[in-house]
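Taking the form predicted on its own, here's one chain by itself in structure tokens.
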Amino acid sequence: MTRMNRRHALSLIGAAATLPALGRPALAGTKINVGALHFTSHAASFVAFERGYFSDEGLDVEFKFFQAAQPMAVAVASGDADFGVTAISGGLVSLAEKGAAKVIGGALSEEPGIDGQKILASNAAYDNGLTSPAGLDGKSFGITQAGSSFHYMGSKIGMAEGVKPKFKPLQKVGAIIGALKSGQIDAWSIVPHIAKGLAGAGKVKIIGNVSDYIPNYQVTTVFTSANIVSGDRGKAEAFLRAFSRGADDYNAALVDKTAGDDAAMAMVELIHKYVYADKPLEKAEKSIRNGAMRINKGAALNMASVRDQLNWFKSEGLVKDSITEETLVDPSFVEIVN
């Protein structure tokens, strides 16, 4: 057995105490599960993992992949996942009302001047006159579940146009894509890497932009369990620091395009491990580049957009009227804007 004198022990304690200040992790070896979708919009998490930013914070990350937002919210609330990065859903709001989840930051955003989410029509519906969102009255609009971001977008688009789409829950993004391509539903709205890929292949038609109806939309947020917020704040702060570094790299490479061509290609190759991984890189590259939307710097949260979403959930009777912004959001982790 190795023996240790008092001076040696004190020197080790002092060195350990300085590790966080020197950039070494205070949470070394902390295992966490992070919820994600196989979307370009989740790139900040993928970059933080691949480039060691999570490891720098002492976080040992494993991804749990989902096909819709609400199941991810349930997983975070139950402890099956520690953090989620996806759209606000009625399920997430209800879980927050039960004291099980909290939004702690912002992620993907619609931003003026950056090509964002698209409104799509099936080829059959387009040929029958659905050539703009104004024609959505009575048309079937694909959503995963009631209270999903797709439901919110479709409803807001309909309200702006004075029309009422018929929402069709199909549970999974893949099922919606299949239904739209086959003409079983008439319309949908989705992030650009999927929308442009489908349209470019001649499978659907683009008939509008979500940003024309929901400007500055906070498309996705970062959320965690209320237990982590109240009892393990350091873990949440570490996650957000690493996530934000990943977002900075992603924005510089593919959104602002300030990092140079080599960095952009390296980013495409990194994301390709998680998005369109079943396709050759040369076929996936265009879609990945086309999907580049802003991920908020420092995980800043657009509270005006969150407020609008919460008010919509209430107006549709999807969540209780008594739920407040404070119920859903803990504003102490990141910058709150608007």
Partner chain sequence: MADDLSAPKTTMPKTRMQVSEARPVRFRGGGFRPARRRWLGPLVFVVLIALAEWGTRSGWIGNLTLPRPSDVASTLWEMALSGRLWLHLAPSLTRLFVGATLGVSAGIAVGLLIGLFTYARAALVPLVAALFPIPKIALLPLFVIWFGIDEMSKYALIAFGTFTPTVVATYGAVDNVDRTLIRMGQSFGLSWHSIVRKIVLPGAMPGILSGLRISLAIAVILLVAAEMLGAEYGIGAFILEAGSLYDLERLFAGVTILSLLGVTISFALGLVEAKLLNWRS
The other form holds:
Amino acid sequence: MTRMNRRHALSLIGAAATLPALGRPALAGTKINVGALHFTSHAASFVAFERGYFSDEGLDVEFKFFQAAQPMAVAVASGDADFGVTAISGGLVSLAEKGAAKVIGGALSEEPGIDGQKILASNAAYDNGLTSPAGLDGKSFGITQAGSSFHYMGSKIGMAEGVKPKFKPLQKVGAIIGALKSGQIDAWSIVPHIAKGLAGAGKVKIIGNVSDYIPNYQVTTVFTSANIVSGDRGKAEAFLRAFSRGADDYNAALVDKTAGDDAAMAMVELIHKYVYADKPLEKAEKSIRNGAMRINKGAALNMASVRDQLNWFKSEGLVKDSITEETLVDPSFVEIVN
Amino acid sequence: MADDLSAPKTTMPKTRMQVSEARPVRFRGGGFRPARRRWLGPLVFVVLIALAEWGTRSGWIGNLTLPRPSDVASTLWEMALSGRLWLHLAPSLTRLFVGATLGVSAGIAVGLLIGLFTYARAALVPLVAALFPIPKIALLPLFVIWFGIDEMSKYALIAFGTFTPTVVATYGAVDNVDRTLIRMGQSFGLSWHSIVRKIVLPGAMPGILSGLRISLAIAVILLVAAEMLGAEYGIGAFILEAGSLYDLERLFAGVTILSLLGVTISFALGLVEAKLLNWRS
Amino acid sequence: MELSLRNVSHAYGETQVLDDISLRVPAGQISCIVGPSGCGKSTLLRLIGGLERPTEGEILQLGNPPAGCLNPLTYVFQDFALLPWRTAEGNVRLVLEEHRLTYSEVKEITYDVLGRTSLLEFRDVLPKNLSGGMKQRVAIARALAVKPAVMLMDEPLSALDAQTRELLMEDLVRLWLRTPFTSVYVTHNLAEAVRLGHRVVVLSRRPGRIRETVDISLPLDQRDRGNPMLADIENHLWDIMRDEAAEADQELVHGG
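Provide the structure of the form predicted in complex with the partner chain, given the form predicted on its own shown above.
Zooming out: every chain and molecule, the one shown earlier first.
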């Protein structure tokens, strides 16, 4: 009975908190763990943390950093992290099917006019004629694991060009970069700040844009555990509100560039704390600016893209056919766009 | 009174021991000799699997914790029917065979050198001791640079992993060959070659074969590691994929295959031992 | 072929094992070497067989080995030294494979020596299934197969129980009577020495010197158990050895 009451109360408070006029945090001192990668695509969370948007919502956030997207999904399912922001992976879908995780919002998106993810070729492969994605037939394409976003991108690019790349699972982004630089694999696709960094150093060649093959690709999503969705909605709503404010700041500063130079520089400095922290600011700045991609306003979710990804997972036999959109996504938190 | 004087009693040696005090000697032997109980091993498996099946069906084991054994079995069955089992098994068996053959034969050769030649021993034993504890998995990225991302680096990893334990087992086994047999060979004027081939090698065979048990188990473990980098098909790649997809049924199906592979290898080695070492008393 | 040892001394590092041994091993006779344990008798045998080099003195072969001899100096070991992975026949073949013999020659020799040691019906049996006495008979057959000029027998019966030892002694006598062979026979057992030896060389305790050489003229086939003459010789030998053995027993064990 008491739990029912508390949950009920929380959801009331959560609902009340959505009123814009309410001035005080509804969930004072709630501790949450947020999974993140050291990528600019996680900037919205970093901004929300640094600028106190999480505190404003009464969320005491601690980041948990991961090396790849899939372990983050497992951490959310196991309760070691409350929220994750990362690509939809086969692991995430499987965990959703087991009732352990749910997508509740969208984050990074490919958008026409904004420089998005790049398709890369190794220098050796480029010299041997891999100068456009049309030449990927039979070429080795680096992926972290089967069912990762890299796998999805490579597969979609191949389908669009009518070619079949050979996918090489290498577990970690670092391993893929190493293999691409040394010519052990031929091609890869990755977010622009990494792609441009590598190409700028002459280590690889950029041969195309992911957005030409997967327009409006919903690259990363916000997800949480099923327990929070069903029993702690207020927490999720508070997180998404703070996350959206962070996204707005980020988009204004680096994507739309409407906030002015000072704001942009301040944003670069803020992100530098988390991304390329081991490089001097001058060097990191270019990569951070280059890597700016749209983080959806209000954490809106592109359902059409999610549907396409889900269908791809099914067609590849990576997840069970029985999984529906409803199993994967709870659309009640954010605006759904198509 | 007359009874007390009767003859038999007086001729008996005097003893204070009363008949009523006679008792059997307390048994204190036994134990320390494991007997064979063939049924117990399989029984443990059956009980554990039954427990998991019942637990997952009744719900006190969550579907995130363990897959249902019957689902794992049906996953395996479907894999076998669809041919996917063979698709994954064939490259793994090839890697295992090629890698282990390379590593074991090089290991036996180097182990023999160490066992037979003073200089080889002095030069190589420290090197082998230094190589042994290196987790071969840590060298995988290096092997990829050296041997390429395709099959060669996988062969190399398994070969390297089986090499060092085979070396150690082999030279230990050569050291343990009965020296009087070697002296006998010399006393009959057998050539160095014949002594190595007809006395040292067969004499070292028990040690080499028991080293092989360890080496081949390591080969199976390294198979999964080898398939971490750039393998599309293979039991290891299949397990890693299932793990990243959080598909527990396939994960356990893969693990079951590996485990069966280990049992099969162990059984085959047992047969080889029974055949080759029938001379052991 | 005869053997002659001239002023042979041997030391392991600081420890003097044998001191100035001069000895002739006459052809067609069994020369027994007896002595207390640790007197260096086995070392002497290894020196004779060329498995070790003496630190001083020389060991000479006089004359040529008989025709067809494949391995002039051939050992019979105390612990048999049979390859456990070869059958009785395989163990005999081992020492023939080394020589250029035709298949039928190998077969003929193998069957001959196994027949002489009454092992024909056990030729396919592995050593693990043979009794101690049979194992040593295989080892003797193996030694006979190479038609040795001199058989170097290192306590060949010491690993066997008393009854088996008796039976094997009878076998050895029969073998010698059939075809006399030259042998240096090392033992610590005086009864064996007087039953088998044409001459018995008694060594002192370490460092081993020759204390006495006793020739026994009684033919081997007349040396029954309990023969009073043999008993006398045995008692005589024991008198010589007794003090040496007692003192040797008191010594602390040093390495070799």
